[in-house]
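Presented as structure tokens, the chain that follows is alone, the form predicted on its own.
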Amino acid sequence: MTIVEKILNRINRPDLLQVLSDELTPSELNSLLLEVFNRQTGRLAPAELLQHYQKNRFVKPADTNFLALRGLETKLLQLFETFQFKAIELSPVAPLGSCSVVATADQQKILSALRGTEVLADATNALALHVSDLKKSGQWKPVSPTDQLRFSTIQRHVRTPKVAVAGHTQHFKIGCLVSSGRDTGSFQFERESLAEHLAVVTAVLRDALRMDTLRFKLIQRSEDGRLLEQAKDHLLQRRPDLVIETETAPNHENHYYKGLQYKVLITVGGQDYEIGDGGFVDWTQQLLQNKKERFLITGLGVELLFRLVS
């Protein structure tokens, strides 16, 4: 029996969950929960508030040198912009369902909030919404079919699964890159956008931070292997200095990425780290209801990277 089932049985209202989720509109549910929290906080004493702070694993400050980390963030964002990835500061909250509706994320791993929002758990999903809004509203009008929208950000993310690593918290900084375009045939968007993302990552890790152990792994995420082969050939033609591994038969399924995933691998102090991850997703296709939409994302573990280079 789940915790929710035990609660419903204890209050003798087994139908309450169905009533709240199915019979109330989102606005009505929001109003009801706001009143519940208003009453709860009205009974809360300052000493109890401190106790809650001490026990809540989501609210503690990060165990990092704030100014030094901010300096690295500024350096990276400036570098991102030299590659035409416009830096943008996102809201700390996103629409409820931003991750779970279009991707394979479980909503229970996300800190859901009131007023139809959730605490930001993945900036790339929020950027997909921003890009889709720009396109849907007509604020962005491409001059040619190959034009792309490129955005970058470094955002503190919050996720609910417990963190077991000493010094790490439930919230952490991730640097994100996204490229949005249209399918023009022959995997043109895929080849060119992937080369751009890997060029940015290389500029950060190898050129700026002097990590000469950098390597990339391309992982096939479809039965058709043409994208992986064409992407690899294109990358090595443009950047023969890159170290690229391939995996055509991954040992586990991944429905998050479509066609191709890639990982960013480094070695520090003799230990291997997966410092970044990316690939093609269909989120803008779903949001805009257009199969021609293409979207590439990259996530770089900025806070972990800061700990490794400090």
Given for the second form:
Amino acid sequence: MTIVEKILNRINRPDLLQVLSDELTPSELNSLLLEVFNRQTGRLAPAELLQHYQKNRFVKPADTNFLALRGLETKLLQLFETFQFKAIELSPVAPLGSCSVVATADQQKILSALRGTEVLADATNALALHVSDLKKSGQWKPVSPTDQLRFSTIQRHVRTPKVAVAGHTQHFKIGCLVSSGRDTGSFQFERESLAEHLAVVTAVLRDALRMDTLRFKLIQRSEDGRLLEQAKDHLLQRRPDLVIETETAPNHENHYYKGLQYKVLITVGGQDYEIGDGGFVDWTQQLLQNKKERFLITGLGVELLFRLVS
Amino acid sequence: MNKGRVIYEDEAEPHFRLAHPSPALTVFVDYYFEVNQPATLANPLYLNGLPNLSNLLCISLHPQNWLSINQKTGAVKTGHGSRLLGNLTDLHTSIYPAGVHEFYVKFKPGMLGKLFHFQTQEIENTHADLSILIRPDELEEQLQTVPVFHERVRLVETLLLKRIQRVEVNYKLKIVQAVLQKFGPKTANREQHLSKICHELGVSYPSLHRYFNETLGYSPKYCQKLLRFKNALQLYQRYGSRYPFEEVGYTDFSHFVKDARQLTQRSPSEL
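Could I have the structure of this protein in the form predicted together with its partner chain, to go alongside the form predicted on its own above?
The complete assembly is shown below, putting the previous chain first.
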């Protein structure tokens, strides 16, 4: 019996969940929950509030040097913009389901909120929505078929699973790059956008932060290995200075990325760190209902990076 | 690993063009040059700036984003378009994600400060927007509309000639320039050379040291070391480690490598 079933049995309202989730409109449910929370906070004493603060693992401040971290963020955003990835600041909340509707992400791992929102758990999903909105509303129109939309951001993310690794926190800063384009054949978008993301990450980690151990691992995420082969050949031809490893038969299945995933690896103090992760996803295809849409995402662990360089 | 490369005066056209100043400007300007190198976001252009004494005005003919990294301190500077490049004490790597098409005026050491009334050391390792000196929009627009390099040179010379009329070049500056001229390619052993130069110019070494410090902010030996290294690196890139580095003032190849590490924190092959 699940926790929810136990609660429903205890209050003797076995159909309550169905009523709330199926019979009420989202707006009605929101009004109902707002009233519930209003009553709950009305009963809350300041001393209890402090107790909640002390117990709640999501609400504590980050244990980083704020100004120094902000300095690194500014440096990174300037670098992103130099490479034409327009920096934008996202809302701290995204529409409810931003991650779980289009990606293989469990809604339980995301802090769902009221008024049809959830606390930002993955900025690349929010950027996919922003890009799709620009395209669908006609605010951005490509001049040529190969034109791309490029955005970057650095946002604090909140994820609900209890952290198991010492030093990890419930909320953390991630730097994100996204490229959105259209399929023009021969994996042109995939090859070029991947090379661009790797060029930015190289400028950040190897050139600006002087991490000479930087290397990339391309991982095949489809039955067909042509994308991996073509992307690798393209990269080796354009950037012989990059260290690129490949994995054609990965140990773990991953349905998050479509066709190709890549990892950003560095070694600091003799220890290997997976400082970044990226790949192709079909989110804009789903959002815009167009199979020709292509979307590449990259996430860079800015807070971990800060801890490693400071 | 791509660590960038140094552009020398003998780079091949059409990506590099060079012109010398007219006689009236030779005291102020070393030369004019233009770099026109394409690049893509996926494969940006990396250029290295060696430690040097020169001040450069860089006017963007096709304004693009650029990124400059001080390889010693790690300081990162980003910007867009025209800029002022101060004399460098550290190796700087510039990254141009969308290529570069820029026109440069390379001033003789200390002379840009004379023209714009500042001490050379004030702009040490500066990689700043040109607007701190002049209004670049007008100059950019003028140079961008001129179709060819030699016409751009003529236009810039006209502007500079107006400005130099108000500038007086004193005795100390003339001596410093004469010494720097002698630090050019293929200098002999530096110790003998400096004393010989002092003798030739009829100035004592302490006086020369003072003139250099007042004019450039550096000692004659340091300036000689920078210019010797620049020349030797070009020879290394052309002929490799077997070149007789004794001919350009080094004890041997190891001495040259030691200088490279000291000045740039890199081995010559990484420059």
